[in-house]
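One chain comes next, on its own, written as structure tokens: the form predicted alone.
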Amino acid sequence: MKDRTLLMIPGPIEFEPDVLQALGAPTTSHVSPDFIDVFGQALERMRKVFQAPSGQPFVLSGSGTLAMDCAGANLIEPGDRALVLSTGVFGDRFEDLLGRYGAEVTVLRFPLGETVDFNQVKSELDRSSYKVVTATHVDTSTAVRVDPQQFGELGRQFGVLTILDGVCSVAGEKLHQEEWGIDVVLTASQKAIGVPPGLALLVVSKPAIEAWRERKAPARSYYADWEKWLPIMEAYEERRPSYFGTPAVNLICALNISLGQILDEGLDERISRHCQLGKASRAAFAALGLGTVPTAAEHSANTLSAPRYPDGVTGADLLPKIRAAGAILAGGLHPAIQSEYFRIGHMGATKAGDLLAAIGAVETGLKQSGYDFELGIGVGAAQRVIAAC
């Protein structure tokens, strides 16, 4: 008898059988020849998922919010002026974290559920000057998307280095950083990429490096500056052992193996496979009556759904009954309406079939819980979709 809940939260996510296995292979040493392979391997393809050709990628052991810290320490310098739009809780994070390295920080929050309003950051950069602008691709505490490619052409039409926070896009939503001019996209592992927590991934443009490389004084983190790291990066892409820190060993040959999944399945088609899983998402839970914290179906996450509860209904009541169901979906983040929604994380490994098992959780949970709805409503909304596509 399976003994496993299908874990259906906004990461981490399920991961594939073979990526699992190469956490479980024997650990080897950091600069054998074999492992340097798969770190160079790793890093080479990263440039092909994030379609960064010349970009500069890092890998570091530590979460999403390291990668986010590990852009800011580089890039800001006391008296820097830096610009955030959030649509969510990690957006807000980047008010504090650039600020802890000194940057004057003006903060543009948009309407819960809404995204970024472009000419709204036009007037502002037209306004003030401002060295670095961040964004978040897609606000795990929201669902809320953001549309990267206007970010990096206002970046590039105003001078000012552009951070993407792609911790929940990054291999689920369609992403060009070069082409778009963005200059650091960051993510973590456990999420689209398809490997369990642990590993902080970015890719670096040329200008990002060279602003870093004009500093006057060293970045005041020593665990994420670049001086420590670039050199490290650049030996194992070369086949050359090198050292700062241990890396996660496993992890990354986990990681190497996961690129290389999403590379054989190939960027359209993964990114086309998760915009069918949004659509039959937002399909399913619109049948179901549920309202969803996005406002529009235009800047709602292909990777994760934020559906709210009905009325009546609680998550104390109903996410256990979900999980006895056979799912485990997670409750809201954001704190002005935490009580308010449950959130919902389809990306990476799941396939339609997990997606629909999930609704169909719901749905029992909805049922149990006196909600007054058509039993299979959702279900068949969703199957409609994906049976289209």
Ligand code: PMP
Second form
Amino acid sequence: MKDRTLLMIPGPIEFEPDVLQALGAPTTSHVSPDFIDVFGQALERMRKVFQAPSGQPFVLSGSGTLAMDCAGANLIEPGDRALVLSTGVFGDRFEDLLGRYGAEVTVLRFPLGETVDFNQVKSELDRSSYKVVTATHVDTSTAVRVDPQQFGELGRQFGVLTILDGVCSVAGEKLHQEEWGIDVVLTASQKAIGVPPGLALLVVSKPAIEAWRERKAPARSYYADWEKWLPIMEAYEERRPSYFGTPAVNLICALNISLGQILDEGLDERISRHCQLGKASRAAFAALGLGTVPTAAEHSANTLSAPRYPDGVTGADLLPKIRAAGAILAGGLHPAIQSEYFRIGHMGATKAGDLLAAIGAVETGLKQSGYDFELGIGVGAAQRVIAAC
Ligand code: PMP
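Okay, that one was the form predicted alone. Can I see the form predicted in complex with the ligand too?
Every component of the complex follows; first up is the chain already shown.
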């Protein structure tokens, strides 16, 4: 691939050849025995990847926002109280979204770059009662990571349903959905799960399904209603034909392959590979003298990094230079600091060599933008982390 430029944005990412091949294979009927088996297996594998042996998986055609919408539409009724823990743009999205379904939303917005302060959350849950609490495992606008274990445990302690946005974390960050008591974990195909954009994925706990069954009125979304999709998901797992809306046949075949690869790699191995990539990336940017949006390494994501531009360097100048040097990176996303930082994704199929190449391209770009530093210092720092593992 002589024209290849590394795609290192925080989703969509680069995908494994076997996954891409499934997309180009002849499309089969959504009720053919072969496809039913593939879909059923993908659902079984989702339970393993989310670590939720008794959870109910859902696969819908759509992006991560549909997965968020699906959780909101099914769990919220007008007047329900919802607590949103926000560490960035995607946390804020829940405020708007749950409000659409009639929730009375309270937002705890944490200072930019900081993670959730669970003492504050506990005080709020002590003070008033909520039906639902949401958190964003990794907010892609800030690269801040939230501790999902404390989140799930607090939800359980207070009898509140927990919804975790895992769009930028599932299959890249440590997650034990069931053991930690998280009711809904949702994600999208195009990130660490490793499949091109187009699938909204959720795994829902038994208590959340029971809460949904106790609704006074049907969900206010026709397409996202679990009433429509639950029998379909059950049928595929029981290897029976069924139909509500045509599933994204090729994407689901690709999903099954990617989930198989994730399980073959081993969840623990995969999570430590992501830890290593996150650590190597942070070491590179520290060596280059660049600050990061997250205020501490302990709550920095391992799936992406968010370095700040050095003084005198702008994204408009730097990012095209990095691209010309071989890596496509993303600009800032959080409106308060959008022009002050950029983002580099390192999840899914990303190898240590890809990260080193991307950091090399960043160095080339920075040098060409007039930033004064010793060439190779960032690559070297990352390489030392990689070599030590
Ligand atoms: N949540 C998070 C944490 C995300 O990173 C994204 C996408 N970047 C979304 C939700 C929304 O997903 P999508 O763009 O696939 O609708």
